[in-house]
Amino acid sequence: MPRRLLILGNSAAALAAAGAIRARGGGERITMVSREPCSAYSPVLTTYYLRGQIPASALYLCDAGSYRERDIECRFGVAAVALDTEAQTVLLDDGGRLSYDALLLATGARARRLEGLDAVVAAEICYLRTIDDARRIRERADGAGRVVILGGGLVSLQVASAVAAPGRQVTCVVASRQVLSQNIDAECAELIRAHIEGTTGIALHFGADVTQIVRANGGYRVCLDSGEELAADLLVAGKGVVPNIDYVDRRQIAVERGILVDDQLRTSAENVYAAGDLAQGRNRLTGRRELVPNWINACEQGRIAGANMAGAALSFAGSVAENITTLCGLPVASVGVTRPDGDNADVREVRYRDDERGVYRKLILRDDRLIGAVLLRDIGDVGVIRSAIVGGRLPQGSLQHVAAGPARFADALVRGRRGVA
């Protein structure tokens, strides 16, 4: 009798196992089961349809067919409620239950929602991390006047981006004192501040925290803990995201801020791996167990996890942190360790930035070894760098001209190759 493969989940992750599953020849039986009623489809995707970029259409990565020439069966529209490590079963949302030999956990994270808020009012706050929640944005923006946003990370400006149009008011209150607070230093976020500002009329409120919402003139009406008050009559929180990992017992599997993993991305449980934005794993950069949410490690993280459940023993080279995007026409990207914490005794910085043209760079080193970057406007050679990070190279003796521009990059590896082991 083949092996059953059990996925929980279907995207990144779940698509990068199925498809190393297949890769390795075996005649495993893979079942993958969805919460949503759909093919698999890209998130980074819904800001562009959420601003009329693409249709619906474009945001998907396969269709049925895909599916059924890797031979998975599909339980979409159902979701896992209780898993039972022992028995090695799943039991879901429509009352079935499935067994398996092998399990992947790759059921993602989802929004994290506002909390003390009243009942009618939180259902009617909008957040982005579906299609569904995409399409909810758009048919609330028309007619909106008044739009305010929660949060001042990648998500809420990137929805600001999506819904400002012209006689449209758009606030974004930010706790920090600064955009992308968890991705970029001060004097980074005050240049995108100042373009925001500058060129899309989008407010910024900076240090101000909500500390009610109330139904008012036919929208809302957002309290401040400053004693401002803002009207609206759209809401979208972008608060960050939480791992999808309510159906797993904690008693069973090991888990903190999502569910532990080791290098082959094992969990505590046998038989149980974990892949995605739910999976806390080695940095590998920092050495420390953390979540660390992107497309990319999601990929690896799942073909890794895959190749192992058909019988691989394949290690991760641990997670990177990476968010490459543009914001209201202008290119970001963070890659790495940006805001070093701890003692700091041991980490330099140099910087880049030519106000003319609106260019800020920075690179964070540690130990004489690159572990982040920061680049703003000028970010063509942003995979370049990340291969110096995650390859521990060091471009040395030339790292002013690293710097300033992608020009002079590529050179700059060669002699830090030549230089350093």
The other form holds:
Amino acid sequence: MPRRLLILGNSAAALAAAGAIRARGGGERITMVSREPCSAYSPVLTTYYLRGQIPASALYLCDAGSYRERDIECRFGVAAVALDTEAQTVLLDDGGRLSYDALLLATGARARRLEGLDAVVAAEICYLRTIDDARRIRERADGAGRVVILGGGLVSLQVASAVAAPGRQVTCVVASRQVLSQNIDAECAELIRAHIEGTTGIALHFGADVTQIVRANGGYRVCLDSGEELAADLLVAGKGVVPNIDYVDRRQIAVERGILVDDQLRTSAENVYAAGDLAQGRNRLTGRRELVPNWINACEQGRIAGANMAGAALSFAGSVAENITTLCGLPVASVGVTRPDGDNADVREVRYRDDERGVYRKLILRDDRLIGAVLLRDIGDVGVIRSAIVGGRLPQGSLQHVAAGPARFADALVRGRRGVA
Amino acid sequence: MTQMIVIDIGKCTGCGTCELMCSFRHHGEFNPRKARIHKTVFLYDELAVPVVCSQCEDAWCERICPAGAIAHTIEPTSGAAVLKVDEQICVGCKMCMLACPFGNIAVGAKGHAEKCDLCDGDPQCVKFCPRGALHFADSERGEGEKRRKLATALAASYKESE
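Got the form predicted alone; any chance of the form predicted together with the partner chain too?
Now the full complex is given, and it begins with the chain already shown.
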């Protein structure tokens, strides 16, 4: 009897795991269980679909044939409701029960719901995570003259820029004092704010919390703690994600904010692994176990977890918090520790700013090791800088040179500018 | 037979012809900033190093592309393995730029990722390199194997020294 490897989930981590298992050629039986009734798709692409750049069909990463080719048994449209780590079985919501020799928890994360609102209104707020979420926003945006977005993170700003259109009033209500407060420093955020407000009609409200939302005149009235009120036809919220781990019994598997995993991606339960947005594994730069919900991390953790389920002994080098995107035409990337907390006595920053070109770049160092970077507009060397950060090295060349970006340092010198701080 | 671009650093003068021909081939203009091969000149070390996509067998860009737009293909005329970006599928999310540790892929003005595609088996950088510092060589000549051995030895010594 071949070993039975069971994967809960059907996105980056799950697919990478299945690929890694098959790459080892051990002939195991693979079963994938997914709550969503469709083939795997790319949540990264939903904003591109939302803005009408690609059709819904382009979101899919797999079709039925892709699973057949890899000899994967699919149980899509059903969800795990409980695990029994003693008996090594998983109970499904259709009443079925699957046994496993090794299990991967890769059910990802879901959009964090707003709390404390009237239930009827709460049910009408849109989020952007799944393909259905994206369809829902698109449908409702049709004919919506006023869109209010609650949040100022990557998803919120992407949604804002996707739905922005002539004659439509788009407003983001941001709780913190800046956009992208989870990713970048305040100075860079201010440049992004100026770009967004200067090039689009999107309005940004900072330091504002929603006290209540009521239905009014066929739409909604959003009341802020400042006393201000915003009228809306469509409400979208982007308040981060929470792991999908409701089916996990904390007495069986150690859970903090997510499922705790070691460097082999093993959970505290025997033969149970976890990878992706729900796994709380070691952050390579902080050394702490953290949730790092991003696509690259999910791919890498999934690959290692899958190989280890099939008998390998690979170690995960640790996750890196990172993001790269284009906001209203402005490329922005953040890698590693960009907002150092705690004792910052040993943290040093090398900053470059050229307002004429709209470029801002910052390197963050601790003990003369590069631990983070924020790059705005001029991001061509982000991969090289990332590689130096994850490798715990300094990049080649002087830090000022690196901060100024490839070929730009010479430009700055020639033009007699002193953009380097 | 697998052909690949092989760089002889000792012969490179940093003249930049490779960049010009690359951008001309792909964009119809002589603009090093649009090239997919880049030289770095270390003036005081009297050294110039061209860097171009090495068409990794297990490529980071391919592994993480969230659209599945990057894939290995075999270039029909030369038989070379080449990592190609499907411009119809790529949405320009830039995640490959984050992943490539060598900076050899970038999203261009057309909104999709651009990288060395070996010019359909006739790399222009190689063809026009005035010093013969670039070769399009097949692994029958042993460069591939030699390089792998050297790289493995280097990687091992690096790990020891850590």
